[in-house]
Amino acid sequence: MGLLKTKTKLTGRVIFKGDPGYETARKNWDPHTNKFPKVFVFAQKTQDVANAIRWGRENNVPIRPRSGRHSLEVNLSQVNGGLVIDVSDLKTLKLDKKKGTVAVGTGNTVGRIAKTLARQGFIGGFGDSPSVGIGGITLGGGIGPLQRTIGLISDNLLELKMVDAKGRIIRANKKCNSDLYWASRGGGGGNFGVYTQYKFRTIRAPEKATVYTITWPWDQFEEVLKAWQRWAPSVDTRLGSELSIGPKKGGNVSMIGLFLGSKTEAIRLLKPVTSVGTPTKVIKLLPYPEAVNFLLPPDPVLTQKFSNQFSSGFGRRPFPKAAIKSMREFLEKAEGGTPAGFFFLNWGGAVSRVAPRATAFYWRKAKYYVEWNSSWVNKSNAARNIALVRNTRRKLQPYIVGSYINVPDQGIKNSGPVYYGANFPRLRRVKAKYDPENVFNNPQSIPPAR
C-alpha cells in the first residue's frame, strides 16, 4: 500500500484490510455481504467521525456510514476499497426525567434504550428486534407496536448531531438547520452525513402493560388475515399488533403485540381476531419493563445463518382475493425451515395524526404496513428466492403504496418516490445543501437536486 498523502490522521479504533479483526469488522447481520473495504473506523467520539470524513475526502476514498449492521439489503453500508465509518461504539445514554428527554449516542441498540428507559419508568420506541441500531431505525422513520400511542420513533426526535461531507459537526432541531431536522425524520440513513447523537422526548410508562401471543395453524391464515385487516386499523390506539404468516412448509400464523391497559380490556379488544379459527392464546399483564423484555427477546446480532430478500409497502384497504392468492403462492414456494413469510403491523393513531409533508416520512395515511421476505442458506438458492420476493411485489403492486426505506429492496427501480412519496423532491434539495457532491451515497441513496 503506497503512503497516503494526507493532512488528516484517522483516529478512533482503525482496522485496515489485512489487520487482525478485519473479518469480524466486515460481518453484517445478513451473511451475504461480499464487499471488501480498505479500512474500518470505529469512532469513539464525534471528532473521530469528522477526521474519517476529511481523510476519506483527501484520499479520494469512498465513504459509507454504518450503525447497527442490521441492513436488510446487502452492500448498503460497505463498499469495495472504501472507508466504513462505524458508529456502533458511541453508546452514551442520558435520561432527563424532569424534562422527559433522553440523549443517546447512535451506537445504542433499540433494545438497550427501550429496556433502560423502561426500568426508569419511561417509554422508548422499538420495532421487532432489540439488536437494531437506533440510528438506522430513527432516520428511516421507526415503526413498531407502540407507534399508535407515541408515533414513529422519528416523531419523537427533538435534536440530532451530524457530521457533514466537509467534516463539520452540525446540530439540527426545529429552530436550527430545520431542513436537515425535517429530512432526518424518515429520509433514511447514509444520505446527508454521519449522525452521532439523537435527543428524543419520552413519556412516562404505565406501571403495567398487557402482552399477547396468539397462534393459529397455517391453513387458517386467510380467515385470520381477513379478520385482522378489518379489525387492526381501527382498534383502540393503545393496542399494537404484529401479524406474521410463515411459509406453508413448517410455518404457522402468529399475532403478537401489546396493549397499554388491563388484561380484561385487552381480551375484549382482541375478540374479533381471537374468535376466528382455533387459536392458542397467551395473554398476560406484566410490569412494563417485563412487557418490553417479552416483546424484545434476544435475537442473533451477528451473523445469522440465513440470507434474505425483503420487500415492503403500505396497505390502504384490506387485501382482496387476488392479493391473497399471490400471498398464498409466495408462501407455498418459500423454503421451509427458514425465517420467511409475511409480516403486518397496524397503522393509524399517532402515526396518522402527523401530516405526510410535516416530516420526511410520507406514508401516514395507510391502514397497515406489510413486508415479506424469503430466506436461504445455500448460495445456489439465492436467485430463485430473490425473484420470488420481487415477482410477489409486482403482483401486489395494485394493492399497496410506497415502500419502507428501512426494509429496502434494490429491485425497486426509481426508488426515490416509492420510499419517500411526494417528499422526494424536497429531500433532494436538502441533500444538495448538505452534501452537494454526493459523498454519502449507496445504490438507493437520494441524489442531490441539480
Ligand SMILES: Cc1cc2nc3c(=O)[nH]c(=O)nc-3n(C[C@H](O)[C@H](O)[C@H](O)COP(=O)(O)OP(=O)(O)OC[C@H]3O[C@@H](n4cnc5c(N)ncnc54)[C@H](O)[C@@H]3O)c2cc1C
Contents of the next structure:
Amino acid sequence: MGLLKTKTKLTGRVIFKGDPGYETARKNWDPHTNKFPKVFVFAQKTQDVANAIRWGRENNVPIRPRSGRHSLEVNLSQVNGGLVIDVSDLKTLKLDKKKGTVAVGTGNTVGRIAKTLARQGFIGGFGDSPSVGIGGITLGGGIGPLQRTIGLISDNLLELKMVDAKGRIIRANKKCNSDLYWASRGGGGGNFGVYTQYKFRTIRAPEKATVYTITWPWDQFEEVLKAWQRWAPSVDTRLGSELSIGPKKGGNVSMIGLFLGSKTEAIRLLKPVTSVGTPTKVIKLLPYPEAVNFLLPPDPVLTQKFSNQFSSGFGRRPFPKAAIKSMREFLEKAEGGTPAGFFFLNWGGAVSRVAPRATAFYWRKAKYYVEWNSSWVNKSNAARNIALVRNTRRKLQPYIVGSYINVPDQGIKNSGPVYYGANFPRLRRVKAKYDPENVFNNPQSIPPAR
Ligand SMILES: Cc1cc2nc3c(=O)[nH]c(=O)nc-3n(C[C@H](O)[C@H](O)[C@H](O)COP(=O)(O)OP(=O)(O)OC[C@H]3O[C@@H](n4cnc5c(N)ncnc54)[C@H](O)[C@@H]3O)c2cc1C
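Condition change, the form predicted alone to the form predicted in complex with the ligand:
Up next: the whole complex, starting with the chain shown before.
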C-alpha cells in the first residue's frame, strides 16, 4: 500500500488483500469468477463510490463494479489486482404507493425487492434466483416469468444515479441525460460508470396468482419441447413459462412459472403441454406474496460450489430436428452429477411491444429465450465443459439470433452486434460521451466510438 499514490483516500468499508474478510469478499455465486483483487470497497454512500473511482485512476488500478455477485463470466465483477467497487451495502428501498414508484439502492437483490413489494401489494420483476443483484440484472435487461405482463426489469426503470469516470454524480431519466438512460436499459453492467440508485415504476399486484411446477421423465424432452415451442410464445400474456431440460444422466424436464389469474383458467391454458407425455403436476393458487416465495426459493451466494459455462440466444421459430439433435448430443455428453442443461423462457406480450431501438435491449421480436450450461467442481474438468458449451453454440448458431448480455459467453468473437444488434453503434457513441477513456472495461465491454 505504501507504494500507492494516495491523493484521494478510500472511504466506506475497505478490505485489502490480506485483511480479515477478504476471502468472503471475493466469493462470487460462481466460484469460476472468483479472482484476487487488490482491494474491495463496500460503499456506504455514493461519495464512497466517487472516492474509489478517483483512487483507482490515480493509482492505475483496474476498476470493477459489483452488486449481487452473480456474474456468469470471468473478469466482470472481479479482476486480479483490481479495485472492486461493491454497492451491496446500499440497500435503501422506498415505495411510493401513490405514485406507483419504488426507489432502491443498487445493493438490493431482486428477491428482496420483489418480496417486499409483494407484501405491500405491488409487483417487482424477478427471474429464477432471489439473490441476483438489481445492480447488474437491470443494466443488462432483466428477464423472468412476469416479463410478458410488465416487460423487462429495465423497461420499468424511470431514473438512475451513476458515478462517472471522473467521480461525478450523474442522474439520468427520460428528460435528463436521456442517452445514458437509454443505454442503461440493456447495455449491460460495467460499461458507463458505477450505478448507486434506481427508481422503478411498479403496478398493483393481484391478490392471488397461480403457480405451477410440471415435471416429466427426461426421455420425453423432445415431445415436451416441441409442444412448448408451439404453445408458450403465443399463450395468454399473463402466463410466464420457464422450461428446463436437464442432462440425460440424472436429469428430468421441468416447467415452472406463473399465471396472473385463476387456477381453473391456468389448468386450461397449460393443457397443450400438460397433455404431452406423463407429467407430474403441481398447480396452486396462492396469495401473491406466497406465489413470489414459491418461485424464488433460497439461492445463497457463498455456498454455491459449481462453476459454470453458459451461453445464450433467442429463437425466432421452433427448433427444427437438427437443432434438437444437437441439444440431445449436449445433454448426453454432460456427465451428470453437476448441473447442466437447457433453459427456455417465453417471449411476447409486454417485452415484444417495445421497439428494438427504443432501449438498448435489442432482441424484442424473438419467440423465446434459450440458454444452456454445463458445470464442474474440479478445475481439471473446466476446459472440457467450457468446450462442450461453446461447441454447442456453433452447432445451434443457424437456429438462434443474438445473445443476452447478462448471460454472456466470452467465446463469442466480435460480440458487440451479437449482444446489442443494431443498437451497438449508438451504445459506442454513448460510451464515448460518458467514459471516453474506457475506464470501465471488461473482456466484452462496449468500446468508445472513435
Ligand atoms: C443463479 C443465477 C440466476 C440468474 N437468473 C436470471 C434471471 O432469471 N433473469 C435474468 O435476467 N438474469 C439472470 N441471471 C443473470 C444475471 O442477470 C446476471 O448475472 C447479472 O449481471 C447479475 O447481476 P449482479 O449484480 O448479481 O452481479 P455482479 O457479479 O455483481 O455484476 C454483474 C455485472 O454487472 C456489473 N455491475 C454490477 N453492479 C453494477 C453497478 N452498480 N454499476 C455498474 N455495473 C454494475 C458488474 O461489473 C458485472 O459486469 C442469473 C444469474 C445467476 C447466477
